[in-house]
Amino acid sequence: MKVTDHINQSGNKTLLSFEILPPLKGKGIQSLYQHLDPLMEFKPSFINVTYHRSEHTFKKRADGRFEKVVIRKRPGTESICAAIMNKYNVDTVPHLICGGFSVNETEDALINLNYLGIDNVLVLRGDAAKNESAFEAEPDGHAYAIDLLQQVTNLNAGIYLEEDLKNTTRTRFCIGVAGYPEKHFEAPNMESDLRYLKAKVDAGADYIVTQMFFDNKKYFAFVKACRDMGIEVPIIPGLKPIYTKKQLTTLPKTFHIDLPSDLSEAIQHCKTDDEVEKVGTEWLLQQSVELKKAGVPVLHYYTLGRPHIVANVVKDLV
């Protein structure tokens, strides 16, 4: 079942959605299993499983030459989703990304997907791997997100990359794109970064799911922008919860994001990293209980690695 249906059916219900991260490779799918469990009484409407792209790494060959190896740490996203649907009946959203696949692999992955009656995908460009200073696409990949969307779009009207295919299945697939709303750091200012977003509605995205904020009034400020821009697809708001004092530094390093400043100074008067487990799961229900009541189409968690977390909040919200 598509996002927008879910979304359509709900009878302006707030519905849940989850994040999570596929195991590292050498790990099983149990560790996953355990991650997911106490999420899944809240009956979430779908299940996002997110895409790693590959890796490049050096290793010294015996005549003391090095070879340049790829390696992709979160393999497994396409099976995770079929395995996730398989075992809790729940719709998954897989992501793609440019960054690490060439356009055939990426059609390659969608064709797979819709065997497995995947419905659903989140299009995202991905991030600069780790020894790039900058974003660095495929020599034979795309470089840009609205392009994947493309690719996307087009097998949604059976165009493949082999133009000489006759008689095509045409796939289903509901794309949703990622939304900032504090802007995304490669963009001069948000009123492009809107004109980007608005593009990628206009070549048929479905709906977008934001970056992770902790103040609700910045999410409030971009949905009247982009309505004010015309976009009118539903925008789902993204959430994380805080635990430990070190995100203070790493979230907005990282992220790209701002913290408030009642949230930053009651962590940094946590003596533990427990008393910051408390303050921010109080900010995340908080932050739920605001959106829920402004009506959101669906509150969607970024669970990865403290399901627990979440599974408090959402328990004293429903």
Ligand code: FAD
Given for the second form:
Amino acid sequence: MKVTDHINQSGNKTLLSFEILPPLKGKGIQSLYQHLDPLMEFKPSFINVTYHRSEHTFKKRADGRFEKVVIRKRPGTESICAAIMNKYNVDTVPHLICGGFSVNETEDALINLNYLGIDNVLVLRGDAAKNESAFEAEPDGHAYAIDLLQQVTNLNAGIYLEEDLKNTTRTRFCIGVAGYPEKHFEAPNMESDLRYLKAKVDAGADYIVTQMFFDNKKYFAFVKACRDMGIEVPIIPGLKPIYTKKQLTTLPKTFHIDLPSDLSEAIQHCKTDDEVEKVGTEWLLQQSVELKKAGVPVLHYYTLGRPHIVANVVKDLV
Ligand code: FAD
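Since the one above is the form predicted on its own, can you give the form predicted together with ligand FAD too?
Okay, now the whole complex, with that chain kicking things off.
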């Protein structure tokens, strides 16, 4: 079932969704089930599975020369989606990125997802590869999320890359895109970022999921700015627990977001990670309560390795 059908059929109730990463290569899918098991009792409407492109490194060979080696740390997004649907009978949303994909590989991935009965995709550009200073599209790949989105809307209209194909099957993907309450880090300003977001919606995006934020005021201002410029699709807030002091620097650096001073000071005063987790859990709960009260369509949690924190928050919400 599509994410938008879940929202339309919710009777204005705030739904839950969780986001997970594929396990590290070599770990096996049981580790992922152990992560999800404690969360499934809260009956999420859908589970997002992130996509991680391959990286490459140079390994020194016995003869002293260097060999380029491709490393794919977290493969399996599409098959994990199918496995989760099969095990828990829940809808899934695979993330699909431009980076590292040719348009033909993207088409194959979409065809596979369609065969697997997956109705949703979150389309993203992806970040620069570790060895690039800025994002570089593949020579025959997409440069922006909107280009990937257009490929999906084409397939939804039965238009495949091979123009000669006749009587084609139309896919029926519900398409999500990313939005940034604190601006995407490459955008020169918020106006420009919002214009490109509107272009994604005008090109067929069905809903938006936001980058994580820790100050609800930023989400509310973002939603207002979107509505003011005519973006009418659901805007799903993305939320993440904080549980270590180190995140005070890693989260702003990695995700280009601010942490409110009340939160950062409370965490600075903590003596142990257990104390940080307590502060972070309470913060996430208060954020969630306020967002739910404001009638957000879905609370989307980045569970990343800490399912018990998210479980502790949502148990007090439902
Ligand atoms: P775009 O919408 O293409 O925007 C990228 C930048 O270009 C923005 O600054 C935008 O303002 C600008 N822009 C957009 N269109 C144009 C245009 N036509 N011309 C000029 N400028 C333009 N990354 C992963 O690798 N895997 C994941 O699973 C993943 N999941 C994510 C989930 C969410 C909810 C979010 C918020 C991010 C996720 N990311 C993921 C990170 C994402 O790939 C990066 O933030 C990336 O840098 C931007 O992706 P985008 O889809 O927003 O890009």
